[in-house]
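Have a look below at one chain only, the form predicted on its own, in structure tokens format.
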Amino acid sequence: MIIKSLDLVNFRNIKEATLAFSGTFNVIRGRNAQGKTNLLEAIHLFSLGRSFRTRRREEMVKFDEEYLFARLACTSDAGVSFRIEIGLERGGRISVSVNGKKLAALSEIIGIMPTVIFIPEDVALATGPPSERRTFVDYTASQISPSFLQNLKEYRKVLVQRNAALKRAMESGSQPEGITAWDEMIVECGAAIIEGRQEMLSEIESRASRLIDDIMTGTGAITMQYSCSVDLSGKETKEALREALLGTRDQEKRRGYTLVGPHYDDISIFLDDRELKRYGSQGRKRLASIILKLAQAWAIMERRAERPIVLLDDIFSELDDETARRVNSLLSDRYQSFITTPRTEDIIDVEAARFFVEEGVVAVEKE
């Protein structure tokens, strides 16, 4: 997938912006709290439908406008254009199409353009809580299988409903209504989402230890181990979370939600057979996260058979120029990248096209 061009209104402090943009590396550069950033969510805000950094959409909206508006050209590696248009009312109303043709819900546009994005908070990959790999291991799989999308939304929803009936029944002490259809839907559901995942950890993993061994030699590789909350031995993933939810009824009822599934699921990594957790250094835990997040574009890019796109949040600002010069390298054999820095000198020996942003302004930079 490559991006042609974006315009963008009223998005964050970028007042106007129209921008074109180079199939292989650009480079958005400029002082912290300018609006650099912006650009990363304006973009993955056309891949997922949502922003990376707030659930609540109306903050998208530039501080003193009522509305914003984005248009986002692409092309994918088979050759088919898109042409992507998002209008977004402070009330909340919105607005979308895609080749002129309107959409019922932003969340449709979900699988056109892939994209795999590193902020520096992603260090949480590997200090932060389970919901952080979960989201990660998840957010892979649903780029590369519909199926596995559905299953996460369906358990979700599934999830609300059966835990509602559990607080019903504890705050009335009556049984809880509809238990056991709520039970089945968790278990066909849950039990794909849990094979799904571990599926994909054994293909991250794989790529990730193969990417570590040409950006830090001798490092050591990454292992993922998947935790489940059911015990899993010797039994079928459905008929282990069956006898797990009927095992946690009694308490289920007592405390008013559900005590097990995928949703309480965790995944620990190694490197060079020390969990990072515990173990790693920062610069480890960092290298590593940037490392599965580059396991996870090479994953969907060969699962899918297209390329997604790339966005780097000042990923090198804690790299020596070794280490960074041999990302870049894997970057420009592979993907069109957009990254962030407040130094030029950060990127190294590649050619890009080269923004610069000031209080909201982007210009294009001259080499």
The other form holds:
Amino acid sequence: MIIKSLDLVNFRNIKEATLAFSGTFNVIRGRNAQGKTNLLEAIHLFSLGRSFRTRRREEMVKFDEEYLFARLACTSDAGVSFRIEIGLERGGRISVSVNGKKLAALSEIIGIMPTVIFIPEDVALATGPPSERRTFVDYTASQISPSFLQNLKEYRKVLVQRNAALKRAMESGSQPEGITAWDEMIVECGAAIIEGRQEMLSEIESRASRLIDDIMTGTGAITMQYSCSVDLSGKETKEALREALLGTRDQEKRRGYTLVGPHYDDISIFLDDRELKRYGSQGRKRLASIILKLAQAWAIMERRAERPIVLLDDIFSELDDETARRVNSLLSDRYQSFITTPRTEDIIDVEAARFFVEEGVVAVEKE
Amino acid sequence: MDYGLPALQALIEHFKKLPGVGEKTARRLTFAVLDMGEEEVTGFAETLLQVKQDIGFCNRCGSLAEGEICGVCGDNSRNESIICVVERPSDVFVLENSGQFRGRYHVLHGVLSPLDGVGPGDLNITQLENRVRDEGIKEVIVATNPSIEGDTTSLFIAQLLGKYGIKVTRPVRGLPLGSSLEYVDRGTISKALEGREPI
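Structure of the form predicted together with its partner chain, please, following the form predicted on its own?
Everything in the complex follows now, all chains and molecules, and the chain you saw is the first one.
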């Protein structure tokens, strides 16, 4: 996928912008708090239909305006052009149209333009709570497999209903009603999620190990392990999940919510056979997170036969020049990328489109 | 809006209580009633009342009935060994319209939804079990909607009826007839693929 152009009206602090992009590198310079990341947020909005910074989408509307409008033109690797338009009124609904046709559900936008984003907070992939790592794997799998996304959505709904049944049982001191049927729903969706995640992990792992050779010579392999809240050894996933639910039933009745399932799982990441979360310097954790994101992009590219857009928010400030150079050459071979940086000296030695952002005004920089 | 015509205004407000009817449609309907002959309006009004007074639920299947038993349950040419379970009385009409099904029905009057406080006891399920036990039923088709709650309810019924050794089936989730693949949403396609059949 290549983004040709982006038009913005009233997006965050950007009053108006009409931008044409390079198919390889796009460098967005500017001092802190000028609106660089707003451009990445706008592009990412077209990938998921929501902001990566906030759940409250109204925050994306310029503070003194009533609406925002964004239009993006892109071309898939197979040569199909898309024109996606997003409109959002303050206090109103978001409306999305693709090639002039309005989407019935916002979630239909997912998958049209696969995107991989790296923001400084993503170091939490290595250090943060398990939910960060689950989200990472789920995001990758959702970009590749619509049925995984479907199962994920259904699982969330089933969980809410099952928890409601358990809570009512706890409060009334009776047996949870219809619980065996809710169990079976958890088993169906849950097993598909666990197996989908495991498959995705091995896809990411094999690519991360090859990337790490290119970027940090002499460092060992990255390995990943799915730590399931359910003992999977020697059993079919469905059977294991079914037994685990049965085994925690009494405890669940006392606590009033579901205690096992893929929403409790974690992923352990090892660098050189040592768990990254416990051992490893800040620099190594950061680099490992970047490599995992690049592996994610690579997996999406090969499985979807579509190059994802890569968005990098200020990643070079903590990388040494040699590592930054290697990451750059890796990117330029494969993806269209958008990189923000507060640095003034040139960190990219290949051809790139350059933009300068100051107080919400985006200017094209001359070579 | 106040027209200085309280009776007219009252009728508009009544129409607005119906699903899918807003102010404008309600006004149109009201003027249509004004244009009708007096006899016609009387018939209309009496029918409204009659529907409410005469129609209740079938003692056997929970579908709509004038009297104790509904038309389907009273029809002896129906296949007595097969029951189709649906969520609402209106679903019976949809299935009857297809003309495909010649068995009998059972209406649950809802689906399991703990969030809304609906458990098995709030549904017409005990009666279903009684029928399976007493009427020599061989197959139960659970045609609840393909939602999380509908699916769960179908699983619950399958588990409940398991001990009677009868066939419990669920209609296949598939692609809509006459549609084109490119217009079918992804969720439907992935479910249809999961439920694929050899040809």
